[in-house]
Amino acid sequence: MQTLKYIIKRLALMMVVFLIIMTICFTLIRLLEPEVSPGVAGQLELQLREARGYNEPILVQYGIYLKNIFTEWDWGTSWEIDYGQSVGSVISSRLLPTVLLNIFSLIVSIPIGIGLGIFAALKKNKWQDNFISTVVMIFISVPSYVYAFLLQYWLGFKLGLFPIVLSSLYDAGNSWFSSTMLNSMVLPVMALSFGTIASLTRFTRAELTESLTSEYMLLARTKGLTKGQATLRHALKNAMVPILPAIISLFINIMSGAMIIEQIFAVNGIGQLYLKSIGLLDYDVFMATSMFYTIISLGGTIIVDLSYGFLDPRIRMGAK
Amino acid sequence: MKDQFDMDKIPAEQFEFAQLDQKIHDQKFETKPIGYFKDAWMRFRKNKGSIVGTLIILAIVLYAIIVPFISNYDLTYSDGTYKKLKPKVEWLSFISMFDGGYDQKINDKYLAYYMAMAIGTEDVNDEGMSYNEVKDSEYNPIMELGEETKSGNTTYRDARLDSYMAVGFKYMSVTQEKYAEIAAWQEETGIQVVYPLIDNTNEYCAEQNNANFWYKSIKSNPVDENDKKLSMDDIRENGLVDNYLRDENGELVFSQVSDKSMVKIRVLYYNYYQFVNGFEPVHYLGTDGQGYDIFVRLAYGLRLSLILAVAVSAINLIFGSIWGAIEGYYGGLVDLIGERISDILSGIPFIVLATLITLHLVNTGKISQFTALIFCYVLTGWISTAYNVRTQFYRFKNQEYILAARTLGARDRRLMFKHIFPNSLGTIITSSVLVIPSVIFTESVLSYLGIINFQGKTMTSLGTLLSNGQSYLSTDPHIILFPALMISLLMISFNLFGNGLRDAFNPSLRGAED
């Protein structure tokens, strides 16, 4: 009961919060002025302004804004990108391909690293885990474009094993499972796979490492269990209650942190959108981009938060 | 009980001091103290890893102040015939990547045109000097040739060419002061500079703009007096015939007046180089695609990332302390409006807030993109201070020392930053060295997802010479290797000095390798 009660808190926070920002965002963002040029193009898109509303005053346009929102799910119109498009329907068709990565990247990295992580905890201080927490040190450091660079010229240009940016759904044959689609998402994933798979085994070496030297292992072991038992059965199942946390961060961290591995590949998802939205100044469809990436923040956070409470019962939410 | 004592009334002379002749004190400490810094750095010092990462900040630093100093080039040079030159460093050169060079597939045409470069240079008054004379001329710009491979009609080659010499000649339109000033300068240093002009109206001539095709062709095939096509051992062991422009004497012709005060003359342009600039062009990690030095380039994009990290850095450590230290002293209702506070402030994404920021006011002027950059930092940056700061105090402000401190007289002031602060010392420290890396890392996000700007002669940072490079990944490698190298390399070595300080300003650490 106290746990929901929790919940509910800090949803109800999150909205306040998260309608706070969409006030500003939404001002800040309708309060910008296209360079209009001069001549008949510049009349004509004055006065498209005008018929679009953007001349009432911010207040008005914000009552209009929320009202559908709240009536109609409808978060306005790309009048830029995709002519006349709901940005609902705009959005939901570039989320695929970013969703899709980052789902691909987690499912490389995800027993890689903790596979990695087992085993530099096991051999604790000796060569092998000396020579991984180097590895991992570096590949945590260095930035995720140097890695797509690298790939791009090395795998993608020098040996030409796969393509440089990622295939058009056009040429892939309409699917995003099709074997030319997956040959070009290999550079991309593996671009934003090696730091996870880096922050993961330090995760995972770090927690094992923990519960490997605590007190009921000892007990395990005067119990009678071999090694190999006490660590399967009691050090690696509490190691890991914490990272499904984490790995929940990472899905996160991989989905804000994208836009610039999707610029470099040519990937047409969310990340893009923003960036094409702001240059082109589609109000709408940058308003709504925004949001996306407050939520995620947002909810990011609390989600996090929450799964502790879930997977350890001795974190009691919300006490004091 | 009468004659019991008076405590009360003790006359005055039975009292005598204990010790008016000496000092009464604690035993001072035999041992040296060790204090907390003391601690921390003995710590510090063991840990290799921090040790190394600290060097090798060192030498970036030192390398973003001097090298803008010692270097030949500044910011604004540029050179537009100069572009997207190799890494060269003489006592590197036995390393391909330093050697200026770059790998090209050459078919029997464009062999003939680079050694044209060489016979043209060195054999100025046309005696028919064959390509073996010419083969080790310090102009020459094949620097090897590899094995012939036959595709269908067409012999290839590996060549290796130096692209400081492969520019070859070049068209020059100059003043007729000028054009005295380089033949005074060629008298002078014995480099010779202008080269005799090229009869580019007949038909011998395969390109009428460039100046490397001096000898006689068809079709750009070089061929003899008769209008025969020289086979590659013949361009070996003879020579080309030329095509340059004679007067009635048959002399030939170094100038032409073009108009009414410019004279065109053919230029072999690493000698005119050094007639302009008074040295030889060396460019240690190359040009890029505008012609700019990187060497010096990135000392100055360095410069201004550390720069603005540091500055970030130390508005944060000092708004995020004292807003902090506010909070969790005082609690009640200044920590619950700092709390939504930071809550909003750090639901907005990062690149939102730097985006809408660049929007309203560097796109109209109102602020400079540093400024802003600062600014947007700092909005969000100061949260996480501000939180380590509030924990501490929470932690802190009820204990007893504190207590005491407050029975003694000490006023607010004094006890938060006298007396509570210095327990979180070592945690902000860390986090504001850590700071600067994540710093440097979104600046070269933003700039290279082109949503803040760097661009330009005055000032560049390293994210802007990513950016810059990313359109030559596939044939200039070498423009994005160095920016992206260093970013890593600043990348690694600050996230092992951080790691360092964390766990040495940890006490809870202390003998625990021993």
The other form holds:
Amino acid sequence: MQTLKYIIKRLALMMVVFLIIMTICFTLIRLLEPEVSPGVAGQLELQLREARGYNEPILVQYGIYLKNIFTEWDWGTSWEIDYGQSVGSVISSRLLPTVLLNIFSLIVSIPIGIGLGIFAALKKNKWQDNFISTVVMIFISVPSYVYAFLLQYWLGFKLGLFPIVLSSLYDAGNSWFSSTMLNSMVLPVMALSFGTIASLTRFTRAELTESLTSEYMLLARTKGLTKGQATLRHALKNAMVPILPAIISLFINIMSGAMIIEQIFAVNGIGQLYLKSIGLLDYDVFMATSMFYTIISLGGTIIVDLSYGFLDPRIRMGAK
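If the structure you just shared is the form predicted together with its partner chain, then what does the corresponding form predicted on its own look like?
The following holds one chain only.
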């Protein structure tokens, strides 16, 4: 019962924060005046905007906007990116590339990061550990877009192993699950994975090193377990409690970093759509994409908090 109350409380607070962020984003973007094309198309656009309340005061516009969302699940219309199309259809057509890019990055990053972290912890203070720690610091310090440019130049341009951008392949009608498209996803996935692997390696090494030097490991060894058995049954199991929630946090970081990567590799995804909506002042697309990233961040934070209680029964959520 205590856990249920905690979950309800966190969800209520999440909705409050979500509405505050939505209000701020709506107010700021509506204060910017868009440029309307001249001619018949421009006049039609002005009439449509007036019919949707764009000429009303900000508070009235916001009320109309919220009413359309809560009563009809209508997030508005795109006036610049996909003229006249509903925001829902614009986002849904670009959702799959973003989801695939982030999922592939996690699939690559998790086993490599955890594996390197375990190896470094077992080789603590040896040359292998020092080498891995040095490489990890380098990869954490360099932004993902730097890797993107280097990968494009060396693996894409110089060696010609992978396509430099994805837009031409996508426009040609290739399936996202075809060998051609999967091959073209290699460079953006690598660019996103380097920093994630480094972060996960450092975190895993720190947690496992602490577990290996704890008193219960000494007790396990005195009971007759080998170092490998004690590490696998006790140290690694306890170290995974904070590591697994950290993976969820890394997913949120990948989602935010993917915006720049999508722009560099011309991935027709949500990140590129978000940046375009800002530059073109496409009000409704900007609002919908902003709320997309907001709900992922807020939802991910709650899932991280709840996961501690499910992974470790000793942690009681909501307890004082």
